[in-house]
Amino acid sequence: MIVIGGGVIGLAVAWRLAQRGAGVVVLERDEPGRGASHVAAGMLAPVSEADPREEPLLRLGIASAQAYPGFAAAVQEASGLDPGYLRCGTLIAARDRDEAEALERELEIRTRFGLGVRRLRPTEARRLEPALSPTLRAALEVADDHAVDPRKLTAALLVALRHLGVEVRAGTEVVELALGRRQTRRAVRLRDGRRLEGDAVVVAAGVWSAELPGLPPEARVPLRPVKGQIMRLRDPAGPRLMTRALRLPGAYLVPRGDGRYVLGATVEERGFDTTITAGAMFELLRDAVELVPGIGELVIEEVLAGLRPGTPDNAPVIGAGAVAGLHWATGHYRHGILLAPITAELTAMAVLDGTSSPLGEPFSPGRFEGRAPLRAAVRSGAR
């Protein structure tokens, strides 16, 4: 089996395939785990991000979140490394009357879907998280929305793959797919001219998935890059500021459990631009400091920008493609870290068993195949 892409999705897929006895090679054009996975905050938050218009995606996210404890434990056992899974819970906060009213509507929606969420008075929220500002107007607690450190997770997956004999090739660019209908073996041609063959090819190359040459027009899926800028912060005094992830309109703060935090993230339709802008950093800090004033005392460790792979409906593409032996595991937009366990399981089912699950059927590549590629707009988008 050939997996194209060494981010968290590609690595998780390769690991699940190898666990089930398949021979696997992973091809990564840069360094494994250094793309969107390296920039991601790692929120595992299907409930706090629930949208009633996206019920299939909500159900997929909940299933993946429920699988995460076992997934993280298995990766840790296989690698001997901590994958950074943190049972921290999430607070959704409101700063003023309008945001408090919006929070009530979000509570009603989540209650209607039977999701675990609890309304908190400002005093109750500050009792849980004393660093919150007295100006806090309202809050919701989502105890089962947790977090993971994507950098630790990808590092652990790489070691787990090595222990299973999976070869992960860094700096290996695929320049052509050879997926002719009459072929019994699938093949890829590399930049150095070499050719690799396998029983199946899984495309998990994130935003670069749509750029792979050799795909017939009817087998392509449309993807676009969606820029996200984040900031990584550190508290010299250790993990004392926030113990839970915090969501507010325009920003989120995710603890790592060791005094480090990720503050993010913008959502910008600016093509393949990955520059860092002062305005974006200012807005993230301004919004977060209003609710957690202590953020202003933290040390800035990094500012980064990454590219999320977005589809026309911003839902992932998971499953068998239009050409035999071609499988997709991409287009996860803002949910790649969350959906890694379920994507790996659904992909292994499709590749090794030739079966699908009702949970994954709404995300079949068939809904997009043959459509023209998305053109990446160059304009700012609201966060």
Given for the second form:
2 protein chains.
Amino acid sequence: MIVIGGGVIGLAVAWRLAQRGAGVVVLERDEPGRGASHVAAGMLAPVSEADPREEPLLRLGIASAQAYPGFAAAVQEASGLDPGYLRCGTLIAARDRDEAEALERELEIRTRFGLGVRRLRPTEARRLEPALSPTLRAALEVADDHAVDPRKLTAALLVALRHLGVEVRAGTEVVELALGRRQTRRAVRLRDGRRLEGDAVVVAAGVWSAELPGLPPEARVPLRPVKGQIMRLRDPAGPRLMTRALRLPGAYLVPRGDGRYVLGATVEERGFDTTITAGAMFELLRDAVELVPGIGELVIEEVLAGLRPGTPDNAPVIGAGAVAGLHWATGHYRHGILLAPITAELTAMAVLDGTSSPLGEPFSPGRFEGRAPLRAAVRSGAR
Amino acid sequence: MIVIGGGVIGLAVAWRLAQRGAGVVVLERDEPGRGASHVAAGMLAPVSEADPREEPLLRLGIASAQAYPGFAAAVQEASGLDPGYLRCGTLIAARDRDEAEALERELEIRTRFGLGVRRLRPTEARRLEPALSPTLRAALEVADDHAVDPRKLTAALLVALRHLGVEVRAGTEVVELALGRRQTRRAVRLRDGRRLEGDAVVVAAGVWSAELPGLPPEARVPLRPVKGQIMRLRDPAGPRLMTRALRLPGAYLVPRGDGRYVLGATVEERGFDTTITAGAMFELLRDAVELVPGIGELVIEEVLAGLRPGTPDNAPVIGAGAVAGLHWATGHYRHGILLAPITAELTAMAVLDGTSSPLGEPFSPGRFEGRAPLRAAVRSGAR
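Having seen the form predicted alone, the form predicted together with another copy of the chain:
Time for the whole complex; same chain goes first.
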């Protein structure tokens, strides 16, 4: 099996395939884990980060969040490394009446899905997290929404893969997919001229998946980059500011448990641009400092931007596409870290068993078949 | 002559000494121009950046600003490099009534010193700089306050020094000053064990000047680090946002003329800490974005912090100290770039002619003689 892409999705898929006995190679153009996975904050909050009108995506996210403890434990056991799963819980904060009303809707959805959630008065919230400002208007405590450190997770997955004999080839660019319908074996041609053959190809190259040369037009999935800028912060005084993840409209603050935090994230449609802009940093800080003034004391360790892979409906593409033997595992938009375990499971089912599950069917690449890729449309000047 | 310190002050002093025929060597612990000079924005605004109650410092700053065109031209001629002197002019902006009243005081001081300044109505200011927000309350146009790019200036000075045969030794740390009263020659011992002798030693090592080992206690000048954080920005659309330097209470924006800007600067008493903090970036951006919303579109190229050398009265120390042959050129606080030409001139007079001028006399190191260095006092637990 050939997996194209060494981000958290590609690595998780490769690991699941290898666990089930398949021979796997991962081809990564740059360094594994250095794309969107390197920038992601790792919040595991299926309800709050999904559009509640998209119930299939909600169900997928909830299933993946529930799979996370087992997934993280298995990665830890296989690698001997801490995959950075932190049972921190989450507070969702509202600053005014509109935001408080939105919290009530989240409460209703969570209750409907049987997920634990508790409405807090501002004083209760501030008892749990004394760093919260008195301007807090309302809050929800979501005790089971946790976080994972995507950098630790990809590092642990790489070791787990090595232990299973999976080769992860860094700096290996695929310059052509050779997917003729008559062949039973799929092939890829690499930048160095070599050719690799396999029973199946899984495309997990994030937003670059749609750019792979040799993809037949009818098999293309339309993807667009959705830029996210974040700030990585460190408290010189250690882990004292916040113990829970904090979500507020427009920003979130995810603790790493060691005094480090990720403050994210913008959602910008700016093509393949990954510059850091003054306005983005200002808006993230403004929203966060208002609710947690102590953020002002934190040291900025890093500011960076990543590109989320977005499909026309912002839901992932998982499963077999229009060409036999070609599988998709991309388009995860803002949910790639959360959805890694369930994507790995569904992809392994599709590749090894030829089956799908009701959970995964709404995310079949078939829903986009025949649609022009978004970028190509822009390039050709179409309106 | 031995000059300790390869920042803009040390390089300017060395150049002036060499221009006047002296043999000079510059000893720099790290890389020349990589300390506070690397972080400085380079605004040349003697009135606005000095305390108007400190008339001697005002006069010194005005003299140095007036020397800048000639200084920059001479550096350019000697080096063949652009020293980054930009005749951009300056707008001073006020957002509310208090700030507008402070502008009136600046107007009065500038008029008293015969400096060109013009009161602008908000509509006039916005005609000059359309990027200014309608929240502008009042403004002054200071057509003769310009800016220099300290990185270009130090680079050009280094070449000018080389052309005059001055050796600038990077990575050369002075581990001992040997300044016995009986010797007529001054000596320094270096980290590599070698010894250098000269007729005079000029200490231009910024805030680290007071830390030089071997300084007799009575010759020490008390210095403390005053942290400044800045943000270097770039406009992908080129030089269109602001053509003039902009000063507002709490921040300034200095154009480089090529679409780059420096947004500065915090003034923090935090010891030798040079971390970048979320609160500082937030405050700089908040103040600047309010008056120039277009700053939000700029790309952040760099964020960095430097340490200004501050004396107890925040005025520089220039001239001969308590030990014969030991000269000071440091303590420039927020004015090091502005004061480089006049400091070089005054230091060369003191070193080569043994004379001083009324302009420089208020800044003699003698005013601090016998006072404990600020840091040593903190270290020993004194109150």
